[in-house]
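This document starts with one chain, in the form predicted alone, laid out as structure tokens.
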Amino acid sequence: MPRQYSFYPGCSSQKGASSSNYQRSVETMCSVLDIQLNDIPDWNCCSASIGYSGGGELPRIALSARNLALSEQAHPDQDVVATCAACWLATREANERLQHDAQIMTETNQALAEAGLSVKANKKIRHMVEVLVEDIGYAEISSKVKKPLEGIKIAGYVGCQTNRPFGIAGESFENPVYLDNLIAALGADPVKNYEKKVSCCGGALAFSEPEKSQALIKDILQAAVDNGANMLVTPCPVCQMNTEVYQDQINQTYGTNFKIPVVYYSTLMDIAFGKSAKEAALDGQIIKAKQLEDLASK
């Protein structure tokens, strides 16, 4: 029996998104470590990064109380589980947010009767990394590598929304090391004194306030260049979008000459699963990881 959990896709992930590489990456990742996901049906948007600019608490809190209503009723013995982390992120907070607050609770759930929905809140906000780490583990990972990918050294950015303020259990908020295990189970080589693994990227400043982002992301890949590091791998659609596709602004801007993949969790393991380049959904990638299309090849 596979492992079943409800799956939050988020917007970044549909057909033609910024992250659909990254969904179908996931896709591959799961049907070789027998997970299943099950789609909430007709979920919504988390609200994100503007909830938090402009749409006021309530709002915020109940578009992502409307997907956890949706989930009790169509998977109920499931945790939620997402890939985004800023769906994570929000997902759990407001999940966090109306299991401690009654006032809340109460007031979302009256927003919720106008749809004919209520929530409970009573399952697991999940990262898929958390379900890796926590219900597959290293070992097991480990043992369903073909092809090692040895001879790679690779920088783990988790960035900030996986980080803080929730963390990945056991996990320390200044050095997490669950990506640094992955890429070592993977027969990779991580870089383990990596400082800017938590840095943030900037997030949606990169759109509002280019010049603060690449300042953010010039720093993060100096220091991941520094190191050795011959790619970033990274749990985040925001993170990967930023780190990859504005390296050739910052290299106008500051002079460098910055060409290193940025790719995710689920791509790395893919490739070392012996999946091909295409199943690992290396073709999403701007800056192309040849390492990886090589190994893909073999």
Given for the second form:
Amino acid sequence: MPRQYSFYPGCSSQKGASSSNYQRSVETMCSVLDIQLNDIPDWNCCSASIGYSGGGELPRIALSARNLALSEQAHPDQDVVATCAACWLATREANERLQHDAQIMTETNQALAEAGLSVKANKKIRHMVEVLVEDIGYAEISSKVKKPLEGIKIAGYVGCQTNRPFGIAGESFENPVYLDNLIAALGADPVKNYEKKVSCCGGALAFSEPEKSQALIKDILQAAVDNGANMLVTPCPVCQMNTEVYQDQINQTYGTNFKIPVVYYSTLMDIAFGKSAKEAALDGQIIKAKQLEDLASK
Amino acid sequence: MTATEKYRNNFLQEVIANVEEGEWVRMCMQCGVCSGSCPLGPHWEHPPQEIFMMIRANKRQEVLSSSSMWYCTSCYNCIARCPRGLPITHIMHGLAHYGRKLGVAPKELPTIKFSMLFWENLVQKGRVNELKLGLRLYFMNGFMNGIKTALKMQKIGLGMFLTKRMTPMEMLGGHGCKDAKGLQAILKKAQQIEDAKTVKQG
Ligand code: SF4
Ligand code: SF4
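Switching conditions: you have the form predicted alone, so give me the form predicted in complex with its partner chain.
First the chain shown before, then all remaining chains and molecules of the complex.
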């Protein structure tokens, strides 16, 4: 029997969207690990961390509550799992607010009733890396490795929202080690004490304040390069996009020479599991991950 | 009676009543840890600790019209570190929202515009259409500026397109919820309840 979860894919995972490659690599990873993701039927956007100008507290909670209500209906016994850090965070925050505030709960259900729905908020809301670390475990992940990522040095860039305010159980805010452990479980070499591991990439402000955010991104890349990293790995679509796609602009502004691939943990795992470049969604890299491509074609 | 009239002399009470997580502002002990935590700190006119002090000093106009909160990247550093456990990120979002709603937030800030575009985009179909959002973002400062930004971003757009991480098909409709109508009804009701609370308390 596969492990089953009620899955919240999120907007950026959709076909033709910015992290569709993440989604494809996760599907491959889940098939190897015997994980079954059941999409929440007709899920909607969570408003991420940037919808607050137009959306006040209750409308934003109502967005996530609709997803929870649909999940409770369709998959009553399954934890909710998200792959996007912002989706996970927004959903988990809404869930906790509903659990702890009776008035919010009542008001949210009044709003949901407009579409014939109601929410209990009685589920656990988890990020995919929690499933990997807590339900699957490093040992089982290691046991699936067919092509160890030997000789590849990787900076585990955790970023903000999978780390704060909730984080992964048992990890510290300042130096979480689950990505490093995962990198090591795949046979690669994690950068120890990566100084920018939990630094902010600017998040959504990379769009609205590009210069200011690119100054942050530059430091994240520089610290990885200074530590001899061949690539970055991240669990967050916003981190991935921000650290990958602006490297050219940063090079122009700062006279730097960055051309360092940034991959998702799931892509990394797929390659180590012996899957093809396509199954690992390596074709989604704007900066090609040559070492992983070579390994995939061996 | 409007919030302004009722709370003219007590902005703290107004924040407690009308701003998300506003009741926490009382708990701040002014240690300054949060202010040292913001990634875009140098760009904040008044860092969070100062904002909390100004709320208590009744500086209503200065706080609500400040650009400060709009430089919050939602990094949650402050929440992780605050010795008093204040949900600072949410208070910043709440103050930003409240100032925008009252029409006193600075109009020309890119993040306000982007945040509004994002919300409008998601309300339309229940899911965000990245291409339309991106294009409206580039053109939000007028047509010529839009062309300039689009040209600057052209290479990135091409990279995204070639790796199938962006599709022109989104212009023709693209992704959405089946029950977008239901979702809109939910949001409308939630908004009504929230507005009623603000007016009632205000
Ligand atoms: S860290 Fe907390 S207690 Fe200290 S100034 Fe900031 S909000 Fe106040
Ligand atoms: S979440 Fe916002 S207020 Fe808190 S440290 Fe980050 S930028 Fe500053």
